[in-house]
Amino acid sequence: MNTLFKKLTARKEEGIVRTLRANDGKIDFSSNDYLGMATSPVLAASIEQTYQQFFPHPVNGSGGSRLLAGHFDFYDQVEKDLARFFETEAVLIFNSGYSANLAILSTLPQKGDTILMDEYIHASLKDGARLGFASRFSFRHNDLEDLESKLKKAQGAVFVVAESLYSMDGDFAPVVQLQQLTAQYGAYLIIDEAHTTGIFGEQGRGYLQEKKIADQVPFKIYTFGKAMGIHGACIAGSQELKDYLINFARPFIYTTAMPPHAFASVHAAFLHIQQHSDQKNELLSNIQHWSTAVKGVSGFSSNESPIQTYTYPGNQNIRALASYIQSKNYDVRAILSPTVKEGSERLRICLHAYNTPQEISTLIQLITAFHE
């Protein structure tokens, strides 16, 4: 318990202790909500009108686990119905994105096979890699060249491991020469979607969707609990992948299923977003507006996606930022070394479809204003 003591002591006096803060009701540039589903009205109705429909008697929790006593019929129908929409043979519904990177990293790669991931990938996955047998290397952030170095001396079954926006920077991944490289390597390519779930794509299927290649990878993380508002996760990709999942992946097998509600809550939301386009087009709206405002403007970042930064060096200044910032009644974040690399210290800044186009402009102003 000493041990346990001086490196919370350590962090203390380091600045960089974490803690718990509620939400306080200021305006939203914090939140991965980006759509906005998470509170939105019309959502809450269907989701309580959805699990009614099914569950006519209260059902509060799934009893156990899927295999188990803590399985339904309606569970099958909203994995195939996600099939249908994610355009895949089949889908398999995790308790969160977390536990689906656990379990498709950790059960696939054997021993003797090998693992590549790009260095900014999610700790989840960096876990799941941990959890298995196969060997694991990193590859140099979207860099192709580092990767095919790296796939030249891979052995095994190699799986090659990246997300299609990542959460610090904002950035996509090159998906349509990782495709390309890793069929040329005989490799398997393994993509997380979870920040680009419900927002790219036709009716938010995802940026390997909307690049045209969601059939040529035939491992497909999507996340409930972002753009969608809800939680969970599935991974999607063929039947066999399904079987295998349900037989040898340990964070499905050994953990109580989601309660129907939640599964209620993931057919509602589904539904919702194929009915609702206006959300997403407000969202890109709002990334337009941000570019707009930013361009030319040192520090910030500028790209096409709801996660955008502005970079301010060092713990104490980034943090100091956003101090100020939330004083002023907006929601900011200060993204601290070691979570990113020292001197890349930034405040990460959500966009959301509920975000006007003046608090926007504002709270880049603030930023600005903080300067002088």
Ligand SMILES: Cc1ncc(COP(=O)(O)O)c(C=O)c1O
Contents of the next structure:
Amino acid sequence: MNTLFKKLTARKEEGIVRTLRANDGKIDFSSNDYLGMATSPVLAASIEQTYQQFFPHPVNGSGGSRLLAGHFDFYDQVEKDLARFFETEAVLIFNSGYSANLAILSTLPQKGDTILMDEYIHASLKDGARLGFASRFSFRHNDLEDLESKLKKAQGAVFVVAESLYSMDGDFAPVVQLQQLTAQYGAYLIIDEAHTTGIFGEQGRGYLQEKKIADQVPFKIYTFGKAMGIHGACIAGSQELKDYLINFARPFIYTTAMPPHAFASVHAAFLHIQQHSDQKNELLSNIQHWSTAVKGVSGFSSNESPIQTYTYPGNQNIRALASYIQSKNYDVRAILSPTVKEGSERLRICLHAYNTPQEISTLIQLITAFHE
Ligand SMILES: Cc1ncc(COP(=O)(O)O)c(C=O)c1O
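I would like to compare: after the form predicted alone, may I see the structure of the form predicted together with the ligand?
After this comes the whole thing, all chains and molecules, with the earlier chain placed first.
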């Protein structure tokens, strides 16, 4: 037994063991619910109404994989609507961003092909690459020169993988240059828009749409569990891509489809986002407030995104700081090494449309006061 769990024992000894903690009503600077849609009563009512409209008789579960009993006409309709929204030919919905990323990276690149990944991409993309048979290499974060040197040596079909907005640092990828560079080398670009869906671009169509290159990026992942406030994800691209994934993507084929209620949530959440631009404006104004308040104060990031950080090296230090802030009723979480590089341990601070400027200012004061 001891040998079986020795990694856990080591973690406990180091004081970095992970545990589950229920949400206890503290002021939220931690969730990915950037726009407050996860707790919106308006959205809740609209989800219920959509479900009842399209499923007049209860269908609590989908009953199987989408290739078997778990598919409904309504699911096709939701995907068609989403394809229109994301200005793409087709989308395929997955049960989560994690399974969408596993699917695309384990299914598209073949033996003899090459995957080039930004070193900071999400674990789900790295896991997807590990499941497949292509060779995989990392390039330095947002470093186009390093990427180009690797593009020159890459074999077979080449896939370059990046996120439009990085979830640990809150910085953007240079997506325009990435698109140009991959096109120059005939490589395929895969962009994960998890943290930009619903916030950036026209009515939340994502960062690539904002930069006017969405149609030039063949493979995009949009997730629904962050700013959209619900659950699930889709891969967007051509109809051929969709057909290919339906045929070969194991995380799509070998799992029970999301239930009708979850598809009703997707339908309602995307209508909601198109009708409530006020949420996005409040978020952008809070990001602006943060940037002004932290200007010139060391340790704080000043990103043009809802994800901010306060760096305070050392796992023990950052845990002590997080506990102190939590004791003041503010929910912030410490990000420890090895999740981030040693020496860059930090608080990850998510800004939301529903945080008040006063809460943001108090949080910054609490962090600075901790050192005094
Ligand atoms: C960049 C990125 N991609 C994908 C995912 C996974 O998405 P989901 O939470 O829907 O599984 C996450 C969430 O943690 C993420 O941050």
